[in-house]
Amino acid sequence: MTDCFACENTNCLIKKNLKNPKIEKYIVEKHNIKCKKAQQFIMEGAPAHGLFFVRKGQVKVVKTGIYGREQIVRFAHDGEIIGHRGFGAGKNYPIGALAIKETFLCNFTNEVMVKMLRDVPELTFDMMLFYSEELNRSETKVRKFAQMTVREKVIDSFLYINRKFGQSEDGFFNIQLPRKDFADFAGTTEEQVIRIISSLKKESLLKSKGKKIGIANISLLKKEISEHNYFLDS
């Protein structure tokens, strides 16, 4: 079992509270989890068994839509919470999940968390504020798409990976995605995504090899995006 006092997840809600010792008698009842590459652990529609922590890895969180067409909602990694919205609410998860790469997870019951929940009022309060930022993200997220072009979108979503993953030294997304899941976040076609990558290189906003993508003048890309409010979405 990985010690919550040695992970290094800062941001975690439970690694926050572990100043309180209430807490201690629950997180040794998590339990740990490692999932190869495309291994999906959450299945949509499947009944809720608990809160997912990413410790260590990168996770797409995915939901189906019209006609059966698979849709990123978001991405998470080290010390993000999977699975919040079937817990409380229902019994059911609405989302589904997927580990990108090799990933290590840390799972509590939804039984474990209520009583966690009602024993540390200060973890209580984190997680409000959490639903709180979900809710007007997911809020800001409908409003821009109801407004930008196609080009619009896809720019957004190159600037949202690398707010959230952020690009290694030579250049490029420390995440390597297909044009596919790109295009299924971004809510196009990976035609209209494999264009606008190629516009955007020719414009040296953009750069790529092979699989992975990276920016160029990240300055210049926030400005096409920058009437949509592109600090509210993090």
The other form holds:
There are 2 protein chains.
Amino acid sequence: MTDCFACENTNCLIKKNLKNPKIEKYIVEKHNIKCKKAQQFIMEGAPAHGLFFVRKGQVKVVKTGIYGREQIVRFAHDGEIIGHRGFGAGKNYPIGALAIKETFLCNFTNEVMVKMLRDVPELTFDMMLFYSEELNRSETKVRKFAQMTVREKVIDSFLYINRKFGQSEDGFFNIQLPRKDFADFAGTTEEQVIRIISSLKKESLLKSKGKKIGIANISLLKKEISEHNYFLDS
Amino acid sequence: MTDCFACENTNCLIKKNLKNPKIEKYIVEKHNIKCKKAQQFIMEGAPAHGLFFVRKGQVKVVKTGIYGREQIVRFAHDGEIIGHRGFGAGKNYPIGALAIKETFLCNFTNEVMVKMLRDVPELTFDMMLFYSEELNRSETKVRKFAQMTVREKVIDSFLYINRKFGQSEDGFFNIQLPRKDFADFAGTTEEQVIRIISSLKKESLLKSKGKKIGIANISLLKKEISEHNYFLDS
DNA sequence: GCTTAAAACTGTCTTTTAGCAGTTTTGAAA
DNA sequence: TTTCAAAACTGCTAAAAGACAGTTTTAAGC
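Can you now output the form predicted in complex with the DNA? The one shown was the form predicted on its own.
Following is the full complex, with the preceding chain placed first.
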């Protein structure tokens, strides 16, 4: 079993609370899971069997929407929590989750998790703040979806991907996503994404080569949406 | 000062935790506030000075959006929390809040609130679950905004208002909102809301008289959006 | 019961976006 | 290197939604 003490994900809430000796008897209950590329490890609607932490990898969180359309709720990578909403309210996961590339996960069952939270209030407090931040992000996203044009939403998605995963030296994102995924994340169609990519290329704000996409001029791209959107930060 | 022990809001998280004697020294620090109709008690962007609970009344939570458009984030009434996002992440309120009619509020400063949470882990746990549910609702709303038509979003808003505030004997909602507010909540324009109201009246799904709106046929109205939206519940 | 400003409503026009039907390109596997 | 299915792309059309300019109705105060 992987050792939390040796783990490098300092943003992980478990890692942050390791100094508390009470936590030790719970982390030995942790399960390690390895997912291949494209493998789904949370099924939407299935009974919740606990919380996942991404030890290393890339994950997308999806939700089946209206007319069977897929909505990508968020992306996650090292140290982040997945499946935190199968917790509390319902007994079933409201979302699905799948690995974008080979991913290593840590899993705690709901029982272990609840016991741990009851026993380590600092962890509960951190979890509460985590939810609070997620809520912030989500409500900002509601506003974006309610008010941005498709072009703005797509640009915003690129900026999000860039903030989250960054670009490598060749100037392309450190994550490979098909156009359809950008559409499902931005809340539009594949065709619109394609059209917007090509017009952004013409304006030298974006670069792309095959599947790969990268930002060519970040400040100008930000300006495209910041003109009228002063404080959108999620 | 109003007495939490005499309060009837059983859904209030403070009320739920009154059995814990540790909480008593914090609830004496509570402030009572009375708001007139249309009075704003949280300013968007202002430094957060604590958490509010609605003791009695009706509140709308708003956020200034793109091009100065207003987005109504949610409505709240007796027992509900307001301003919980000035907590944790930022020091400023990301939202504004104002009374729809005369409203009585309970207010705890951030310092008192944090001390209370540190001292009463059960309250922190409840707060965590509260945030989790809010997150659920918010993410469902993202999906709605991404995928529903304007007509569906407006109908969905009426159903939400009905679930939350109900109708009185005369068959109209127990809350009076101008068309503009429905538009700001549903993420569309006033004109669209008006058009949709009038077509829903023709179809005998809705009734309205002046400002007042009510649902005439709830099951048929639900059917209008449930056809393709199996599990939208927020 | 008048008066009047605000809110509700209506018709028309324009823009935006989605959907469809195809063609071209890409990149992985034989 | 060739093959071929999937992904990316393009042009066209229809539908949805927003914006504008006005008219009508409402309800609150005199």
